[in-house]
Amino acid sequence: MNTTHIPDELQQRIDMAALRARGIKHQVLSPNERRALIGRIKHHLDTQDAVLVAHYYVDEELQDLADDTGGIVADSLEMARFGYEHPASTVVVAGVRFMAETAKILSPEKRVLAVKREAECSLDMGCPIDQFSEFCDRHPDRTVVVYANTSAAVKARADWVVTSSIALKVAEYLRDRGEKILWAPDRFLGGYVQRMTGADMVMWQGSCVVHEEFKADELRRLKIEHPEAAVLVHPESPSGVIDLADRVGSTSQIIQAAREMDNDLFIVATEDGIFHKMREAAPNKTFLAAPTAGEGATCKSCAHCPWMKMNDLQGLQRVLSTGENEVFIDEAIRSRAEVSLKRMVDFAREHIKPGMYVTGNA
């Protein structure tokens, strides 16, 4: 597998930055004071003809809520396609900054705001454009597939943008036209359809601060202890966790397995934001998180990123009440990205139904 890697200094400032948003602490509100905020948040999305998108990974508050006004709480697959074909004028993204940039690329004539323009991505951080673009001009002849998670500028740089939901189906589609792959930025989700599709694909080495932790030593003792557990796992989560999982596939793929599969007990590998709307989807069923960390440690199963959590309502009334975090895109940068977003969203208006390609390995 060819891959290039990211430079110390690189890795270094995206650990920093993970601190950093980790220990941002949130305000306690009271429950009238939290009443009284969501009825002004209720208020401005109604009066600004706004709509709120909110991602699975982002506290269940703001999932509420998107539900509660009309809006949606999905992966970023559905959360690009939903601002895209919304009506509404003004578009708030509760996520990390890819996503409202995607919101933007796709609506330009949109007013489209970010509750936390703070709020960053270790595969976007770690994929600068100007490192990608020499890494693209040393293979000319391949296809460029980026994640969904990268920048606008590295977007523009691309011929396909994919989502977890759909990368296998994008590469065998390139694969069967005969077409090599270079793909960025994460190095497991790759690796994964590397060895799901046999693509010809080099790789940018990028990863996610949370799914590079999900450890397989420790899930396979959990898997032990509970036998009757199927393993859920995203994948961009390590080769040896994917091993081990019953089902792999984006945010919305593992809620729907966990709605249709017949076990009662779950072990899932992915941000710990998704269980709200995983009890929601089964109530009756019970979610164990697969384990990030070894024998010794402090928190054996701490998958929170530290940017999603850093949405909050009270991010959210500011935005709305000042207009603060408005996405701007240079129109150069964004016309081009919009080229190869735009083939995302007709591919998987064409190609991809809800729940579609959920993959097992059992």
Given for the second form:
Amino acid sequence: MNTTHIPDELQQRIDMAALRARGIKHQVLSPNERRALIGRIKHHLDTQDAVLVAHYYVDEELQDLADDTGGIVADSLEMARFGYEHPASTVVVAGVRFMAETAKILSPEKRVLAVKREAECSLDMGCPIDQFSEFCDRHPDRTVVVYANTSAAVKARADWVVTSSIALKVAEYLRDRGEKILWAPDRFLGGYVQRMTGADMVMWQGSCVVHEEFKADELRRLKIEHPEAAVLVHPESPSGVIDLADRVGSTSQIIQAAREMDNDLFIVATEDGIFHKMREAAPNKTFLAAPTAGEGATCKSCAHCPWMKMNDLQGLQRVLSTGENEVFIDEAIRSRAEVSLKRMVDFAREHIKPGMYVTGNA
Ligand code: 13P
Ligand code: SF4
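Alternate state requested, the form predicted in complex with 1,3-dihydroxyacetonephosphate (13P) (shown: the form predicted on its own):
All chains and molecules follow, beginning with the one already shown.
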């Protein structure tokens, strides 16, 4: 398979950024302080015609607030759709940078605020536009498909943007049209898509610092201890982990699988913020985290996205009261990125019902 390599120096920078983010501690609030803060945030959302769009990996209190105030807690595809379709004039994104940028690309007329400007994503960081453009230039015959976890500039260079909930369907569609794919940046999701669809793909070699730490051997041992458990895996995980899954899907699709499957016990390979909504969706079921420890473990993130966890109530209150962290994107880049993103949103409207999960491994 034709691939491109992430230089060691870039990988070190990503690891360092993740470690630094992990060291950031939230200020502890008393119950009264928390109540007052939430009251102020609700007032701001109301008076500023703003809606809160949160990812499943952010802290529970932000997820609850999004639900309570008519916003949404969702996977990246549903976050993009919701921000785009919602009538509010301000969209506040609790997630990571690419999610806030996606909202702005799709809705340039809206004010988009990011709760944390510094919240990155290792996949986005590991795919700088200059190197990515060179990679594309080497494969002019290929349709460029990029994961949503990329910068606006990388999306602008792409023909298609996909998220984990729609990647297989888009690859099948392109394969059936005889198109060859250039895929970036996640090598594990790309490998999974390639194995499932047989599409002709060349691959950028990025990875998620959280999901790459799940360990297949330890998971196999945990499955032996709990033969009745179903294994739910996000496709950013290594192929050995995906091979052990009963269901592979986006965060929304994993939650839906937990709700719909008959099992009472689940082993879950994705970021630990997801357990909040999983318990809400299936309150009588039990969820175990898939192992990140074991042979060869470095556990820099331990199923915990350091950037998602930078989002907090205080940050949300600050951006609403000051207007800081507004997202701006160069119009030439935005308008090109809009084409590849809208292609995904339109395709999703036809092919993916909200929350529908993609596939089982069986
Ligand atoms: P989802 O689209 O499945 O929510 O994934 C986003 C993400 O960043 C997973 O690590
Ligand atoms: Fe990026 Fe991984 Fe964090 Fe998702 S969990 S935002 S892919 S670093």
